[in-house]
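Read the single chain below, which is given as structure tokens and is the form predicted on its own.
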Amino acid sequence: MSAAADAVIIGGGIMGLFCAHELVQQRLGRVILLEKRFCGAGSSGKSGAILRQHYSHRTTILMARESLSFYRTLKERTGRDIGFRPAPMVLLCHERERASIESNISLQRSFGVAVEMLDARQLRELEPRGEFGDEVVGAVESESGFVDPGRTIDALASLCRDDHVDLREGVRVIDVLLDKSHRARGVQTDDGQTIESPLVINAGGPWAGILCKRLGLQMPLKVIRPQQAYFVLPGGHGSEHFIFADLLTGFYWKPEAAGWTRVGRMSYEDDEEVPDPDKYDEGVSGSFVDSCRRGIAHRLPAYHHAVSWGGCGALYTVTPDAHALIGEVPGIAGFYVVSGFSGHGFKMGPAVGKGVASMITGCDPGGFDREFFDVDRFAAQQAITTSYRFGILG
């Protein structure tokens, strides 16, 4: 069996869906999206889906800002409710880090981000339940928020189908086909079908590197297993209205639409590597849950008494500098990689889709900078640097 398309996209997560959405908006032609299980089955479906603009680079600030606007207005524009909920983000750090954070704040403000610096007294006024010693300062971004990842994936899949994307779930790509000139010419699937296409976009998340290896490509993509824990405060202690990233303790937490609080570690340096993303532990360890309780309770003591609702193990695809690889692979014309978002990709999805479409169709790239995400930057020793010790903050 065989078919033909103008573009084949591998992966039905947030990136694959946004790439498909933007390419059909640019009238590229027939777009086929192939997802081996169901849309959102990989990293995207377990995302905290935090939408923040706090970054230390012009490109990522602009892309996060564009994407936040897309998510926030989606229901108004399409009628699809993705559970957008505003929740100011508070980045906590030590007084000695103030100068570095203020430099980032100045950059963010120059692009219209509403953010301000608070001292310990102001933080105590903002969150009366919290314990903030005089050495603690915080950057508060008022426009941030989050969405429901499952509802967002469903909405995007529906938008793609409405735009006549041929979206096929339960179809695994087992190989990318090349012609004699080493150009992409299509893919082969596990059901024996060949789909001819001069354009193949590998947005397979944790599976992206595996597919690249079949082509002899050693991409700097590593799959790891971060964990998250969930807690519910006892009655009378209130609920969470803020997203916190605590650089002093190394933990982040956020409200969930279900009324829970999601807690996780900001560093993923010690997370175990996953050799086979089809087979990994999706549970959470008791020791991790305990560490999360201690981490959040250090700042919000009421969590010493919170009910534990367990947690989950997820997947991140990370790069050495914690920023994605986005672009055409050198030496294989028509083959693009869109992967390696290192735990902060969901908030970038709309801008990434627009950027990928710009490389292919020449449309407006928005804040996307193709050189910033160059897939060959590590070979050229041009890794992206950041002022934060936690790569997930970018």
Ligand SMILES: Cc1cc2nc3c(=O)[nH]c(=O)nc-3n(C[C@H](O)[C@H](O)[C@H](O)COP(=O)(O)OP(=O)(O)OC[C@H]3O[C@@H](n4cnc5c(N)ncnc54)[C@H](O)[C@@H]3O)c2cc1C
Contents of the next structure:
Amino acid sequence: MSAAADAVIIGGGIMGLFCAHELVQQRLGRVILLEKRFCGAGSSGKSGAILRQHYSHRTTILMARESLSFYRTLKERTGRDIGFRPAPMVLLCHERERASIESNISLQRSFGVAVEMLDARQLRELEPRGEFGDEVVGAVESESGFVDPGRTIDALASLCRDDHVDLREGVRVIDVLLDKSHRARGVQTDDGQTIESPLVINAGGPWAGILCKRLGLQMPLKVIRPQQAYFVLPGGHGSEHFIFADLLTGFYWKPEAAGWTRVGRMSYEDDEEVPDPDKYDEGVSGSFVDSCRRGIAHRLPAYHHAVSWGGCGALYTVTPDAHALIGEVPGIAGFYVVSGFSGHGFKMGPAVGKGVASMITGCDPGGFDREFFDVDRFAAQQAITTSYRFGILG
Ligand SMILES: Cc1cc2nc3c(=O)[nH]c(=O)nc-3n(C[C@H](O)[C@H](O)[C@H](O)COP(=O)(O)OP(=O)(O)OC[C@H]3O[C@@H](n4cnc5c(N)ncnc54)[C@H](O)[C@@H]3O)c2cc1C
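Write the structure block of the form predicted together with this ligand for the protein whose form predicted on its own appears above.
Zooming out: every chain and molecule, the one shown earlier first.
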């Protein structure tokens, strides 16, 4: 059996779906998206889906900003509620880190991000239940928020179907096919199909490296297993708190629309590497839950007595500089990799889709800068640097 398309997209996560959407918007022609399980089955479905604009580079700030505007309109475009909830994000740091955070803040402000620096007294006014010693300062971004990842994926998949993307779930790509001149010519799937296409976009998230390896490519992508712990406050107080990223303790936490609180670690240095993303432990360990309880309770003491709702083990696909690889693979015309979002990609989805489409159709890239995400930057010794201790902050 065989079929033909103008572009084949591998992966129905947030990236594959936004790439499909943008390519159709740019009138590329017939787009087929292949998802081996169901849309959102990878990292996207378990995402915290925090939409913040606090970044330290022009490109990422602009992309986060553009994407936030897009997410705000997704309900209107699709008629489906994606669970957007405004929630200011507070990045806490020690007074001695203030100067470096302030320089990022000025950059963010120069692009219109609403963010301000608060001292400990102002933080106590903002969150009266919190404990902020005099050494603590915080950058507060007022326009941030989060979405429900499952509903967002669902809305986006419906948008793609309305756009006539041929979206096939339960179909795994087992090989990317090349012609004699080493150009992409399509894919082979596990249901015995060959799909001919001059463009193949590998948005396979944690699985992206596997298909690359089959082509003899060693991409700098590592799959790791971060955990998340969930808590609910007794007494029906819900999770009426802001999103916090606490550089002093290394924990972050966010409210969930259903009334619970999600807590995770900002550093993933100690997270175990996952050799086969089809087989990983989706559970959470007791010691992780305990460390998260102590992490959040250090600032919000009420969480000492919070009820544990368990948590999950998930997957991040990380690169050495914690920024994605986005672009055509050198030496294989028509084969694009879009992966390695290092735990902070969800918010960027709309801008990534636009950026990928711009490389293919020449449309306006918006804030996307192809050189920033160059897939060959490590070989060229051009890793991206950041002023944060935790790469995930970008
Ligand atoms: C616990 C957690 C919390 C996070 N919190 C945030 C946050 O608050 N804010 C934020 O911006 N980001 C966050 N992230 C990161 C963000 O969710 C990811 O960067 C993003 O979802 C990656 O999307 P993706 O489309 O690249 O990958 P995925 O969502 O993993 O999608 C890849 C898809 O490809 C499919 N696939 C793979 N190989 C094949 C194949 N051969 N054939 C067919 N299909 C295939 C998979 O089944 C999968 O559905 C978080 C991530 C996690 C795990």
